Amino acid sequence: MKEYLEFAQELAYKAGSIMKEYFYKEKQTEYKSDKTPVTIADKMINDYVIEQVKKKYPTHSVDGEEAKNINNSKYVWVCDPIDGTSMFTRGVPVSVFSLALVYEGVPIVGVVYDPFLNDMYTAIKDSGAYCNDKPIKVSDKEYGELGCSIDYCMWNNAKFDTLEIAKDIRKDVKLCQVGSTAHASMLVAKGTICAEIFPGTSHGHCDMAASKLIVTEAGGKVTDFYGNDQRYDQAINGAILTNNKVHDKLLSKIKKYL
């Protein structure tokens, strides 16, 4: 497993260098059918991951948000080359690279890399979570407690309406929007905020596979919008990532709007 993690970190550092290279130059932004942006940097990073996995682990699949190389393998490298592309195109430095090795639907190795702060978040299943090789853990704040903040994502064609959810829970907690769901999930993992609400479905596993593992290994809890566990090598039913203590209360709030 350590070999897989070291490989994932190598890819992450390279991805980060590409992100920083294009952050201050023409990004050649296009818009996909779901009206979300994709840049030349997204494509370059995704292609690089596929190329390197083919060389190192030719029997493994790659499921990236911008490109795939799928074969008959129980091992799938699930990648979001730039999580937070909208902020990236606007010159806001919150985007991260996310990569997980998923075995039969379960993330077993995960990395999320923030190239702007040079923060490398990592986890191996059943081995804890780390940021720059230092252990991290979720917060111990309860729902509604002073200082309990929750991040939520929203967009116009999302399956789940997080705006209505946000209107409800804002009565009890402070809300924020980081601009990258994987970045916000890392804030959950290291105890900065209490939860992340992510309404993504069809490509949502690419955003969430590494975060699912890292948050869980940091002592948190991750489920879909219905409170169930789910596979991370296929479309998901959204994701709720919490410090565990706020999970049940947050689920009860969310279920009213499903």
The other form holds:
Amino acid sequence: MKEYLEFAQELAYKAGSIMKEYFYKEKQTEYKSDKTPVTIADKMINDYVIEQVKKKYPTHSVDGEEAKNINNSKYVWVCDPIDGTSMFTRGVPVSVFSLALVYEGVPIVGVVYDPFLNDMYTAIKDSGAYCNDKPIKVSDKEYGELGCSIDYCMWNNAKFDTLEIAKDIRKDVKLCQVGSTAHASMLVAKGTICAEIFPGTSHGHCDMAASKLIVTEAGGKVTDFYGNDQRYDQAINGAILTNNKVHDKLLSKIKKYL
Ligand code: IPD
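With the form predicted alone already on screen, would you show the form predicted in complex with ligand IPD?
Below is the entire complex, every chain and molecule, led by the chain shown above.
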């Protein structure tokens, strides 16, 4: 497992250098069919991951948000080359690289890398979560307690209307929007905020795989909006990543709007 993690970290550092290079350059932004942006940097990073996995683990698959290389393997490298592309195109440095090694649908190694702060979040299944090699833990705040803040993602064509959910939740807790669901999830993992609410996207399942492992390994809880296991290989019914303590309360709030 350690070998897989080291490989994932190498890819993350390279991805981060591409992200930083293009942050100040012409990004050649295009729009996908679901009207979300994709830049030349997203594509370059995704292609780089495919090329490197092909070299090192030729039998493994890669499922990337912008490109895939699917083999008949139980091992899949699940990659969101730039999570937070919208903010990236706007010159706001919150985007991260996300990569997980998933075995039969379950993430076993995960990295999320923030190249702007040089923060490398990592986890191996059953071995804890780390930021820059230091152990991290979720917060112990309760729902509604001062200092309990929650990030939520919201957009027009999402399967769930998180705006209505947000209006309800903001009565009790402080809401914020980070601009990258994986980055917000890392704030949950290290205890800065109590939860991340992500309604899922129509363009695939790649955003959540690494975050799910890292948040869980930091002592948090991850489910879909119905309280079921949130799995990379199944349809996304929203995702809630929490410090565990606020999970049930949050679920009961969300369920009213499903
Ligand atoms: C997006 C970000 C954003 C969330 C969007 C995602 P992408 O990922 O995570 O925070 O609100 O739903 O699509 O498209 O930049 O990889």
